[in-house]
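Given next, in structure tokens, is a single chain: the form predicted alone.
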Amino acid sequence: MKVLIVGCGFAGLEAAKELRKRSRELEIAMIDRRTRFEYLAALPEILSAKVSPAELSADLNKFAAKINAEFINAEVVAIDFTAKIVKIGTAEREIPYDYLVLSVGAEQTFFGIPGAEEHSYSVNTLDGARSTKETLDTLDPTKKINVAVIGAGLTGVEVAGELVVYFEAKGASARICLVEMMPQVLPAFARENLANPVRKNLTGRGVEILTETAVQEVGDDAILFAGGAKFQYDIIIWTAGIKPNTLLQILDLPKEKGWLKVDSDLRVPGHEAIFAIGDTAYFESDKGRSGQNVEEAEGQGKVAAENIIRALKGERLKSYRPKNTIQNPRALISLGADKAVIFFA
């Protein structure tokens, strides 16, 4: 019997390490364009230096190596769900399962706003960031640096904090913009009591916020608000909202905004072999619906190996029970400079 799990993130290594966990005779098989597993909550602290790229990031080779599971190193291009069939690189290779588990996460958005794919940086992969403090570093400390950071969600609070730390260590004297659509910094979170002392960390250490501010265009060097007010910049980063991932697009498999819907034992519903986890899922309850978040991750991967076992013994399926979701969210948020705010609701 054979399980294929497409994605290795957290809700996928967690799957697949349960699975292995709960049976020594499963056939595990993992899937990934990548070959590094990141660690994508503390990429922003790449950008202060104070963990490298090595340090947020494993092999998967020696991942599946160790519980004794195959990785193949490609990109899903199809599934036949009928064959029960992945398609991978060129088409040319199917890899079959008996059990299905999508873990492919989620992607950078950029809304269609007009030029901001094309000039702006992110810390959404690991070689995002590489990417983005290798050009931090290009930037002269000599002269006065504009960065602007879209987006104040838990990403952009922290990236703001984090290069307040670089320009500081750097000697540099920098103006960084966090600027966000929504009325109040960590919108998600939409309670004062955790905005405002953010708020108030942030711009004690001199950022400045522009809350209730669209991106309306973004120029080889000045970004245009709506309202026409402008921003003249010297690197862009882009941390404002996810969409899903591009494979989900050919799928077709029942979806809400995009996402895959699931049922409450994490199956898509009407195939009773396919199951969805993490960032790529939809998941709803009565307890409210799931964050993208690693718990909820990891809790995700955790049920599903646990139902796939049960379902090969034919014992009933258990329900998934989200713990942070979109309407109670909870969160450790690094603000850089030894400081974080955690909250519970």
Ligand SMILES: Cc1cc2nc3c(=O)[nH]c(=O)nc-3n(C[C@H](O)[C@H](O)[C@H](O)COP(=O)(O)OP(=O)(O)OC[C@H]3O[C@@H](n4cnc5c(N)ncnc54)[C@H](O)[C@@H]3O)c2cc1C
Contents of the next structure:
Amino acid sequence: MKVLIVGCGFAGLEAAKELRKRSRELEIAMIDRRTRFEYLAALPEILSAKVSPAELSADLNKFAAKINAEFINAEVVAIDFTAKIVKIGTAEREIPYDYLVLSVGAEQTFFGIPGAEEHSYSVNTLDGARSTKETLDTLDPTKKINVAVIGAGLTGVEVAGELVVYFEAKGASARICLVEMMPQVLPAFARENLANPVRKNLTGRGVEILTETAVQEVGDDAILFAGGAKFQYDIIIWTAGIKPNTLLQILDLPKEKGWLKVDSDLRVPGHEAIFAIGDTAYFESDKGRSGQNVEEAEGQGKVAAENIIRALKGERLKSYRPKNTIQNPRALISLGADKAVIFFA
Ligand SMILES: Cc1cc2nc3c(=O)[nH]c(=O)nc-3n(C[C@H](O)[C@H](O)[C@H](O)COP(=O)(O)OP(=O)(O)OC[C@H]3O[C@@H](n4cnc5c(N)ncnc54)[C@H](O)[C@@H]3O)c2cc1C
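Starting from the form predicted alone above, please write out the structure of the form predicted in complex with the named molecule.
What follows is the entire complex, opening with the chain shown before.
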């Protein structure tokens, strides 16, 4: 019996670990287009050099060897659900499965804003964070540097905090502008008792916060905001928004706003052998909708693994209970300079 896990991020690795913990005999194969796991949650900290890129990634081959699983470094390009086959790379190689776990995560979106993707840097991947840091290093510290951070969600506030530390260490004068379309920072939290201390911390350290400000277009050297104001920039770091992985578009499976729908047991409706977990999955219950965060990704990975074992034994599957939901989010937010805010509902 073979379980194939597509995507070795937080959700996929947790599922693999839990499967092996529960069964010595099961054949486990894991596919990822990267060779290294990336610890996305700490990528903003690369900017201030608090951590190095090497410290935030781990070899997937070694992980697989440790749990006696096969690791295949390839991009999944198609899946035949009838033949139970995953196609990789140029689709010349086909990997069969009995149970499939889809955990391909999310991708960054620029919302189709003209010039945004072309002119922005990112911290959403290890390569992106590394390249953003390298570009910051090339900026002339004898001149005032204008930085725009677009999106004041979790990543945006963390990036702003790390930039303050970075420019202080560099001895450079910088205008750091944190731009948010909604009326407050951390809009997903919708609670002033979290947003206010974060705003106070950042503004107290010199970050300019522009709320209710939407980016309309990004040109070669200036951002145009809706309403007509312009911001001349030296660098833009885009932290606003995620969208479903492009692979999902070609999968004929039930979706909600592009994310894969799952039942209470984390199986894709109508497909008994397919589980979807982590950012990829759209999970909703009476407890609320799972947030797209590490806690949910790992929690779902564990339960999906347990349910595969239960299905093999012919037992009743377990219902997943989300903890870190859209309705009641919780988080630990690092603001740089050894400052952090922890929020539990
Ligand atoms: C910058 C940043 C900061 C964040 N900060 C926090 C935080 O502080 N706290 C928190 O809880 N959450 C945070 N998150 C969100 C959190 O990282 C995600 O919710 C979590 O990574 C989801 O895990 P996942 O396993 O679903 O996806 P991922 O961890 O993204 O893993 C998906 C994997 O699938 C692979 N893959 C994708 N497509 C294919 C394909 N076609 N073929 C093969 N492999 C493929 C990718 O290479 C990747 O390894 C942050 C995210 C980012 C980007």
